[in-house]
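The chain that follows stands alone, in the form predicted on its own, written as structure tokens.
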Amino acid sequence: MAVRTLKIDDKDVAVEAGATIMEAAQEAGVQIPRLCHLEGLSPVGACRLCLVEIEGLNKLLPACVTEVWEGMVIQTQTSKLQDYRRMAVELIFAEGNHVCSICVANGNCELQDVAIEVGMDHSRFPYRFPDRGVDLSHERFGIDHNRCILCTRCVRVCDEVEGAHVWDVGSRGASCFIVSGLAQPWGEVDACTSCGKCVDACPTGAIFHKGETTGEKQRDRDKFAFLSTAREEQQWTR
């Protein structure tokens, strides 16, 4: 097994060849901030909020997509990175309408809590109130696109675990949004196996259980490490 041996802040690191430096990271301890990133699922770099400096690169590189190499120097938490970090996460907050107070999800969601570990207490920029809809056709489960972060969790957790392949990305830019089926209402979409991974796998409040009020979900967010891992071992219990 071939190795690569580096730094991440100012410790020595030595991981298996192919390994990202997210995984090299967490073999370190080192904990970087993901939204996009879950255990279990393909890595997408799609939040940004997991850069990091590397010496000798002018540009910062994201962590769960980038694989390691010999003699690497990371930085993970300079000054510089934690601007980047706050204002990524100021534009998630400015971008939606996520209102935490009356959220499924408030006290359980990932964004609030790398809004708190970046300390952003408000955003630096204006808030686009965008017209976003709530879907409530599924007979167990919603989507409220207004608490959408487009992670797509959800898409690739469907996709690579379930097999089922009910959501996607639809249309471009700013107007980008979760489609499930062929843009059908969800419950009309054949293929859902009404599995909940989905549920899991949101790191906000967009999608949930129906019935469940401000505060109320509740995520098993360990699930898909274990799937994958069992899947790969044939070890079913944990």
Contents of the next structure:
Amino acid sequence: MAVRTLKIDDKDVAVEAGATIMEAAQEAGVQIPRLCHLEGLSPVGACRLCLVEIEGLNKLLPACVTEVWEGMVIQTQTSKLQDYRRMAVELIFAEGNHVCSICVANGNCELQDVAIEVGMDHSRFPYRFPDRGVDLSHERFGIDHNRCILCTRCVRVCDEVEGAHVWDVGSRGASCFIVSGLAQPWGEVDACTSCGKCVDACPTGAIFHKGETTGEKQRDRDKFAFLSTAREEQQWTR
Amino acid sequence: MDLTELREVAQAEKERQGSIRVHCCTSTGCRAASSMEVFRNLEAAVEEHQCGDRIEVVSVGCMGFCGQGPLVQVEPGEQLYEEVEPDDAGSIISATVGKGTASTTQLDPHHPFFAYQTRVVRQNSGNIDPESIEEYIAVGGYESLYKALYEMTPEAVVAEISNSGLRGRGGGGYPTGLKWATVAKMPGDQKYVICNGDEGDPGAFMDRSVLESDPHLVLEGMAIAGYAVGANHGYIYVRAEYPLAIKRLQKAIQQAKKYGLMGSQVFDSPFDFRVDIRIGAGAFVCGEETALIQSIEGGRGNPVPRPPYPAEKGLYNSPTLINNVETLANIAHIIREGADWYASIGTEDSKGTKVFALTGNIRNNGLIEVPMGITLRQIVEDMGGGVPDGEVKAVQTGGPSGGCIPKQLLDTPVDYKSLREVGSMMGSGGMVVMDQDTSMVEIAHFYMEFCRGETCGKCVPCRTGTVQLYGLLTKLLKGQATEADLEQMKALSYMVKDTSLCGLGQTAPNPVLSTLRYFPEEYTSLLVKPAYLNGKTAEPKPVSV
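Please supply the corresponding structure for the form predicted together with its partner chain (the preceding block corresponds to the form predicted on its own).
Expanding to the full complex; the earlier chain stays at the top.
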């Protein structure tokens, strides 16, 4: 097995060849912020929070999809990166309804955690107040599109783990939204197995169990292991 | 089919052609000005004069001077009629047979618009019927493919392209030979060649014109590329808004197959090459190579992070060569004339020619093909004839990804490096000229509106950043923005540029940054005046970029 040695934030680390910078960082005990990435699902590099600086390169590269190479020198916390991350989180907050106090995921939300991590206490961008709608047609779950950050974790978990491919992304640009089935109400999509994986994969309060009140949303243990074995172990949280 | 047979086809075609050919442009631009009616009337007039044995009316591709279309050219000779109305057709034929004069004005074929041009890619445009493979063969078509297959090894073809110095004409300017060599060296039995015809920049129509005017040239380039890199399957990705280009390509593929120049055993050699057309539904982002590949695969046209580059892992995870239409249209000429000939055109760093769509506030607009290294001033003032009423203020090159170059930099040579140095880029070849009445903030606003609508929405900075930038520019234009907004706009532009996933987002703020760099006073003059000035105007503060 080939090994690559590199430096992350001045820490030496040795990882298997083919590992990503994010995996190497985990090995070195360095925490890189992320939202779209969920270990076990295919990486997409969409949230751009995990961008890192690499010595000798002008471009910032996403840690979740970039493979390590020998002798790499990586910085994950430069002031430029911190500025950009904070701005990215502000942009997300300005894009939808991310008022934590009235969200089911309050206190249990990855977006909230990332905002705290990057030091975002308010957004300097004007809020856009989009009217994106809420779909409560499913018997057990609901999706509030206003709280969606389009990380596509639900899309990927449903496709890659459950194999149902209920979700996808519709439209483009600022009009993007998560669609179920062929843009049907969620409750009418025959393909949905009601497994709840999308609820567990969602980093915010966008997809939730019906009846949950503010702060009640439960997060599941070792995320991916849980998502992939829940069916056999009969471990659903419903 | 072998070389002798190919030349027999060429000879037969030359003998078939009438001694006088009346070329009538039937490309999209001229069609919009009733050129099809002109064409039909020309044919009717020939019949009326009973001179069909001497005069042949030919439906040809774009002659370039689109602003004066429809154009009709009589060959041999120097008659080039402009703004031809359907009613003028009869008099043109009468004049051609020596009875009277044409009722429409003529263009001077030595006009600077033509004189400065060096035509490589557009050599056959306007001279041959794009829907006839025989006409293409008569001007030497498919001989380069034969030469590559029978006289050169794939390595020699790659070396020839490398030595020519050709760089990607899609805008990035990546050395074409290097890209070909990378794909050629990748292991794997299945490789692909993709022709990127998803042109969507506002003001650009070069690729459309090449595909409409000379589809076989692109097909031949693709087949040579396939042979060089070891691919036997090619895709042409054309946007659905180009129905004529699609129709002509379909016809060209059928014709080439019939002659044994496409499909299995090209020229009876062991080389197979099949070409399929994929029609894009019209998303600007699909011009980005990874998004284009996703789209061909039937997925959503979203870009994916590079590396791995398509050369390593592209279409269906196989090594894929993806080149722009104009790049591929250069190939057959390079193989025929040799790398040294091609390298002798242009500058040290940028070889060959570049096709531009010259539009905007300019006297002569249309398509031009100029040698690299020509200055913007020569293009805009000499060829374009300058701005009709007034003077040039700026030139936008590179579409939404490019920047605005102010008039004091008009002596900048047109090459990859120089354009980048002045904060713009070659892009695929849109060139929009603006006069002194143009508001640069409005221009930035327009391009940001375009990018905001065309972003795929996958990554955060591009999806939400362009919306916020658009909002800030709107605020500025409404006279509601403060200095803090301007600073925020700058900071956000850099953030979107540095952190976006693909080329669309990475270049979306370029029009903002370049206009801020050269026209800061236009931004500061729109800012809200602080109340303490009490009606007096403050000195405009320079903005550092």
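Positions refer to the first chain, counted from 1. By rigid core we mean the largest C-alpha set that fits within 1.5 Å across both forms. Keep in mind it's a predicted model, so treat the numbers as computed, not measured.
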Rigid-core frame, C-alpha of Ala230, shift of 2 angstroms or more between these two forms: yes
